[in-house]
Structures are given as structure tokens and as C-alpha cells.
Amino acid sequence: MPGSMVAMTQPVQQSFNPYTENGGTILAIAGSDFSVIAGDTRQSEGYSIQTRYAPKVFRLTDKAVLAVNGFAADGNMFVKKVKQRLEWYRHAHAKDMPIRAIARLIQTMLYARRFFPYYVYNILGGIEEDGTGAVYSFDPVGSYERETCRAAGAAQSLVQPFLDNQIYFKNQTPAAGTQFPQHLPLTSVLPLVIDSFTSATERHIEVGDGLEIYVVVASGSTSLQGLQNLRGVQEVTGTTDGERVFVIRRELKKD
């Protein structure tokens, strides 16, 4: 009697966690005159798969693919107040904000929440107005900056370094009288990203499900032909000039 007494006198710390982690993975790949963004499906919490189509790339215009990882709620709403923002400029100014506003946009809202932020990592994926492709990664409080290749969320150990060494060719010596090119052509990409996830979902636990890649294309690009003859391509361009989206889905494993 007299413990129990103790332990109910005892100060007892309560806390509340708004937060929790949705698992999945997510990864943005530019390249001369288009871009590629991809994520799996899986949406989980802990050991339980809570939905296994649960998307993270997002369609914002014909130049801008934006995916979100992380908390899923918070990535939720986030997506849908950037849109929110887009559409006000379009009724605005009769035309699309291009990607690099897009980058600025997405940062001052992530700022502005940083004393209760977003707990989301984006990465922003599209086709700059110089029509080279561009990926901009952010951290939740809003840092980022212009990358070639970017992975992010629960793989994202295993998928940067294997970017890194095909993108960036890290830790590769070219041979003798040639250089590695500055960017790889979109049919070398797409089975690289694919591979990334197989290969991802083999070791984690909360990446599987579905694959969907995005991919973005300049206007006049020759590497449309890099997905003539691939299968399951789905354009969702929303004009019939410039830019054009297409969106590849794939089956990953489901155990």
C-alpha cells in the first residue's frame, strides 16, 4: 500500500506526438530535356500495411511533378494547398508558374511552418523554361536546392548510393581517352528507377505495392522515343502544346 501510494504521488510526463512515420520511398532523377519522378505505393505504419495504393507523385502542371514522403496527412494536405496556390496563379496571370517559382513557392510555405512543420521531404521534378529537366529536393523546414538525382524516405539508404554511383558515377574511373556524359538518356534512366525499387522493396519492408514514374518532356525533345515501345504508358498532358507528362505504372511485390 504504501508503494502504490508512492507511485501515485510520483510527476507523471504526458505527451502527445502529432506525427507519425507512412514509410514508402520517393526519387527524382533530371536529365537534358526531361525528368523522371517516382514512388511506390505502400502506405504503412509500423508492421501494419495500412493501404497498398496510397499515391506520392503528384501532376502539378505540364512542367512540374511533385512528390511527398513522410506523414502522410501532412503530405496530403500539403499537395492540395501547393495546388490551391498554382490555380490561384494560373486565374492570375492566364499561364502556369514555371518550375523554378514552383521551387520558391514550395519553400516559403514549408518556412512559414516551421515552428509546427509539414513532416514531409518533397522532391520536385519538371522541365525548367530553358527546357532542361531539374530536380529540387526540400527538406521539411524548407531548405533545397537544384539536384540531378535525389531519393528520399524509408529507402532512401539504399536507393542515393546506388544514384550516385549510376548518375553521378561515383567511385567509377572511365576508361582511358573517354568521360562519362554529363547526363543519361531516358532509356538508360527508366531501368535504373525501376531497378531502384525492385531492388528497394526486396530489403524494406515498407516500400512495395506499386510503382508509379513520372515523366516529363520538353517540347520538340527526341527522347519520346525512349517510350514508344515501353508498356503501360499513360499520357496525362493537360494541353496540346509544349510539355507533356506521361505516368508508367508497375507491380512491385506485395509480401
Second form
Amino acid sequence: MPGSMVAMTQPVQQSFNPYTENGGTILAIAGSDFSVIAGDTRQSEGYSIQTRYAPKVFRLTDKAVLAVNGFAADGNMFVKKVKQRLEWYRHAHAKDMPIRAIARLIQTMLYARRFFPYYVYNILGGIEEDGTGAVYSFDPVGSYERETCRAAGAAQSLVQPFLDNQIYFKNQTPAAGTQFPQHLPLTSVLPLVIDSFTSATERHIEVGDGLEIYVVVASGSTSLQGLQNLRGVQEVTGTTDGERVFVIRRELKKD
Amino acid sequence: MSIMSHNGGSVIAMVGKDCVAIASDLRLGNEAMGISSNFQRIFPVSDRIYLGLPGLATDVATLREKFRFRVNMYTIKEEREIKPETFAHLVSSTLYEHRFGPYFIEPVMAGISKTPTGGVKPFIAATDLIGCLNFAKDFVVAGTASDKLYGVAEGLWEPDLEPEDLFETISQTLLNAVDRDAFSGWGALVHVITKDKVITRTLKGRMD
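Would you mind generating the form predicted together with the partner chain now that we have the form predicted on its own?
Then the entire complex follows, led off by the chain already shown.
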């Protein structure tokens, strides 16, 4: 048979794609002496929901929280390796690594895999050594920048322009003789984060189910009041002195 | 690159209290290159109905003339102005005539109609490029910045806005959305349609 002869002589190429995209969205906003890092908890592949609770935001130290978005397997492995490097640092130096050093560490870890990257967008939030709130955002190969706010993931295009308007006051003019604040208070930031995720949930199929908001507060910050008696808040601080870390959990629409 | 984003551009329409607003950017491009910063894609259909045509610029011109002709024929035959609801179905059936070789336009319309009791009814609608109608009660968006427009509008819009507040809401939504879209921007145009007048304003925007 001529057909089978062709099949025997022609080479057949096999292929394997080691990556997939697991949806979801993450977001971080820096205040003057606090930092908010949030992510939804839905994990999906195509049109299927794999789980309604897969955390994307992780506490690294008492002053640093990392959010990972993209390919979940790579994300989890990357967080595991960052945590391991931070533990080694603690054993060598008897202190937690400063956030700007963690940011540089993440860059070198990502760039080390330049030709087989972690398919992940990282956002690192926390408190700088001088006590100011910080947000660092990365691309998958380690290019990074310190910013005041950043959204990443499936609904980045929905959330980022809203944040430009509400956090950076883009396209707005201050009233005569006044100025827009450089940093917003926590009481303004939290509703903006929740609104961003409810909006993204409404219009994006890959966003929803649950919301986890981590709040890192500098020691002696006035932002502490009003945080402790918030609905669904839980303290996850590791040590007793210095920065404190809280997590707020909320439900998002499940459809 | 896709035909829908060949020339760029975005349109949004919103409902307020006894008023509606429709707005668009002013960019005309050839893929990444900017050609004009004064390309209007919103056209009056009657005193109280406006039509936005984001998509392929050549089809903007064609459809504008086609709808002008068809609305004129309707007005002559029926001896009355076309209602917004009727016009939406005219748009839909005109586009569906070309089901298998469509115009690359996703129309957005906004208008208000008078009810028999003397009240005012705001109306907005949008269709896809083959005329599938979407009668939304809040806002409709289309064009290359549509995902950004959805995100900002979902965060800023609220029910029963007065004309001046609706103007501010639609302007902020459009401006901040197109600033994150390379194919839209270069200035904007806003129409707010109320019971007795239409307020038209040109907005300055980022020129990069």
C-alpha cells in the first residue's frame, strides 16, 4: 500500500509543551508605611476550574510578601526556591533579608533561567529598611522596577488603568492650591483593591472564587488601627517585634 | 495584525438619569503609525440618537453613508423620526446582510426616546461586527481598548448619574483606558444627550 509506505519513510515529529496558563490576577499597592498585596484564589486551565482555592500570595518574611501569577506549577516551585534562599540567608546572617535584596535575588534567580524561564509574573510587596512601603514588579526573566502600584495576570488590562486613575490620579487635576497625595491611607487602599477584584470578577472568566489581601504594616504605623477590627482579618506575623503581617480573606463571585 | 485593529480607535456609551453619553478617541492609525489626531467616528443619526463606529476606517465612511441613506428612507416612508430601539435593529440587520463578508465595525449607539406619558427613556446598545445586539442597562464599549474600558467603567460607573457627573465618569473612563492602549488615544470627543440638548466637548489627551 502506498499510504503506509509514506508513513514508514516520513519522519514524525513529536512535541511536548512544558507550559500552561492558569489564569487569575494579582495586585499590589504601596502606602507610606504599609504595603498591600492581593490575589484571587481561582486556578483554571482553559475553560475548566481546577480549584477555587489555590493561593497566589505568600508571606516570605515579616517584611516581604510575594505574589506569583501565570503558570501555577512554576509559580509554586519558584516561591519554594525563594523561601529556601531566604532560610539560608537567615542561617548565615541571623536576620531577615531586606526587601530590596530579595528583589535583586529574585532578578538573578529568574535570569538564571533566561533560556527556560519560570513562566511567572512576580509582584513583591513589603516594607523597606527605612520603614516605607514598597512594591517591586518583575517580568518572567527578571527585569524589575520599584513602583507604587501594579496589577498583573489575566485581568491586568482591566485593573491597571483603573489604578492609574485612582492611585496615581492620572487625567485628574487637583483643586486650586491643593496637591494630590503621594501615598493613600490604608482605609482608601483596601476598598480600591476590593473594587478592582469585584470589577475583574464581573468581566473576566478567569478571575473569581476568593480574594486574599495581605497587608504588611511597618512597626509603629498608624495604619494598625482600623485593621484589627476588620471583617475576616487574621494576623500571620512570625516574630514579635518589627513589622506585622495581616491577611484579609473575602469571597468573590463563583460564576 | 487583525483587521479590527488596523486603524485603532475605541468608543464607549453610558446611561445616566434621563440622559445618555457616548464618547470616542480621535486617533486614526495605520497599524502602529499615527495618521490623524482628528478622526471622528461618532455621527448624529437624529437630534437624539448618536452612532459610534469603531473598527476599520474605510468601513466607518461606508457605513456612515449607508446608515444616513437608510435612516432618510425610513423618515420619508414613515413620515416620523426613527426611534433608538428601531435604529438599533436597523444597524443589526444591515450588518447581518453581510454575515459572510462583514464590515469590520462594532457599532455603539446612544439615544433617548420620549415615552407616551411625556417621560424620557435613555437607550444604549452595541453590536458585534455581524450585528448581534447587546442592550445593556449600564454601559457598552467597543474598539481596541475595549478590555481596558470594561475594567475602568466597571469601577467608576454608578446608576442615575446627572448629566455633568455622567460627563465626568465617561470622560475619565475613556481617557484612562486609552492611555493604556497603543492603538487608541490622541484626544477624545464626548457627547452627553439630555431631554432638551446635546452637550459636545472635545477633550485633550496624552499625545504619545
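Everything numeric in this text was worked out from a predicted model, so none of it was measured. Residue numbers count along the first chain shown, from 1. Take the two forms, superpose them, and find the largest set of C-alpha atoms that agree within 1.5 Å; that set is the rigid core.
Participant: How about T240 - superposed on the rigid core, does its CA move between the two forms by 2 Å or more?
Facilitator: T240: C-alpha displaced by less than 2 Å between the two forms.
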